[in-house]
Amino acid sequence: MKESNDWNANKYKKHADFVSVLALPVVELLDPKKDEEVLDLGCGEGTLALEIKKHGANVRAVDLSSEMVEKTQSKGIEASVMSATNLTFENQFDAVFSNAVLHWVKDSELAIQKINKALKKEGRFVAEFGGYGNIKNLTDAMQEVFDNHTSWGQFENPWVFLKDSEYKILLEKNGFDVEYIELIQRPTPIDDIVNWLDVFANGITKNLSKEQKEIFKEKVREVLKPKQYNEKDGWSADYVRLRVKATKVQKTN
């Protein structure tokens, strides 16, 4: 559900695969029924839409990228090409679930208005994605790398990050009653940052030359190192998620 870069679903399930790993007690906050039923905004390659419909809910997905949709569907997976900001649905579904998705959407209040017109009246909205603090020292290695490079152009970050505050303010203003909201500070395990380039920055180096692309990662990776690099552990990305559980109520005029 990124709105800037191309997914390889096969890359991301070989780099990325903690995404959906670390989401299980996502989907336990969730706490999908038999018989409800569930959007999983950004499904990605169905992992998690799976493990919902393993609780017997009945699941539709969507995503923005028709690799990703097809991988899903061949789980045996209604699901279809859609962004977050372009949601068609209206009082469909008991619940929304979305996992590492939200972030990557601009327009992060228009999101929030549509999914809650996919809801039923008081269908709840469960999300975790990245929050405040997100990534940073990635990012600012990145931006560094482009600063060093100016003939690169600007290094344009494609992610919004919140306060849980923040968010809280736009779900109730767009007709939501939070019941659980919370920074979470989750350093995560990754194989080598390289790849998580590979996975998640094309959009960042998509203008780029493919030897200014192994630059760019190469660079990225010897200023990353003394902060997210030990020979114990390996490599770790800073991660930070917003985790989040809202429930549709009656607008009152």
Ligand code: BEZ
Given for the second form:
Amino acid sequence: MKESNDWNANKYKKHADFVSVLALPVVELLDPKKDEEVLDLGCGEGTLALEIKKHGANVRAVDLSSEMVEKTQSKGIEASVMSATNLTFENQFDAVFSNAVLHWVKDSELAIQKINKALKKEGRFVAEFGGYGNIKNLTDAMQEVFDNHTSWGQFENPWVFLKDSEYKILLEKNGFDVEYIELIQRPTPIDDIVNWLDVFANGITKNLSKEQKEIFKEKVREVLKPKQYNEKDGWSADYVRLRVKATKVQKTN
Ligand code: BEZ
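One more: the block was the form predicted alone; return the form predicted in complex with the named molecule.
Next comes the full complex, this chain leading.
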């Protein structure tokens, strides 16, 4: 369920496994129950969908990437290609779960409306995604490299990182009671920023030549190294998570 990016499932597995591993507290917050109907919105390769299924819930999964959907299906989970703003479900789920996806969705409010519609009354929405300040050093470095290469065009940031207060307002405006919402600073160890860029930022460089793409990655690495690398711990990304649990109290249109 990742927008404006190309998803290579093998690279994702190799360099971005931390995405699911670090999200286990979000599954705890969801607290899936036996026989509940749960939608995993943006399932990626299905690791968390499987985790939820282990609790006895019936899991349905969607993702924008057909390659990721196939990986999820291979784990025995019913999955299909669908975006957050085009969910077709109505009054179907006891819970909608989403990890590391909703910052890719430009129209946050429309996604909230579709999630509301997909839920049964009093169904819960439990999610974590990038929040205000997320990867600020990283996006600043990308911006700087584009500014230094004006022939490449403008740096177009594909992500939306909202404040907790902003997201709470959107939820309340669209039929949810917010039980819990928090911005969590979570510096995250990664293997090398070049690999992170390969997996997550290829949409940003889609109009560049092969050579320019390599220059982009090396220059971002150079700019970022003083802030996000040290000899002892290696590379980290300056992640800030927006974690939320909300309950459907009324229907949206
Ligand atoms: C995130 O999970 O915060 C994230 C991942 C990839 C790109 C941007 C943000």
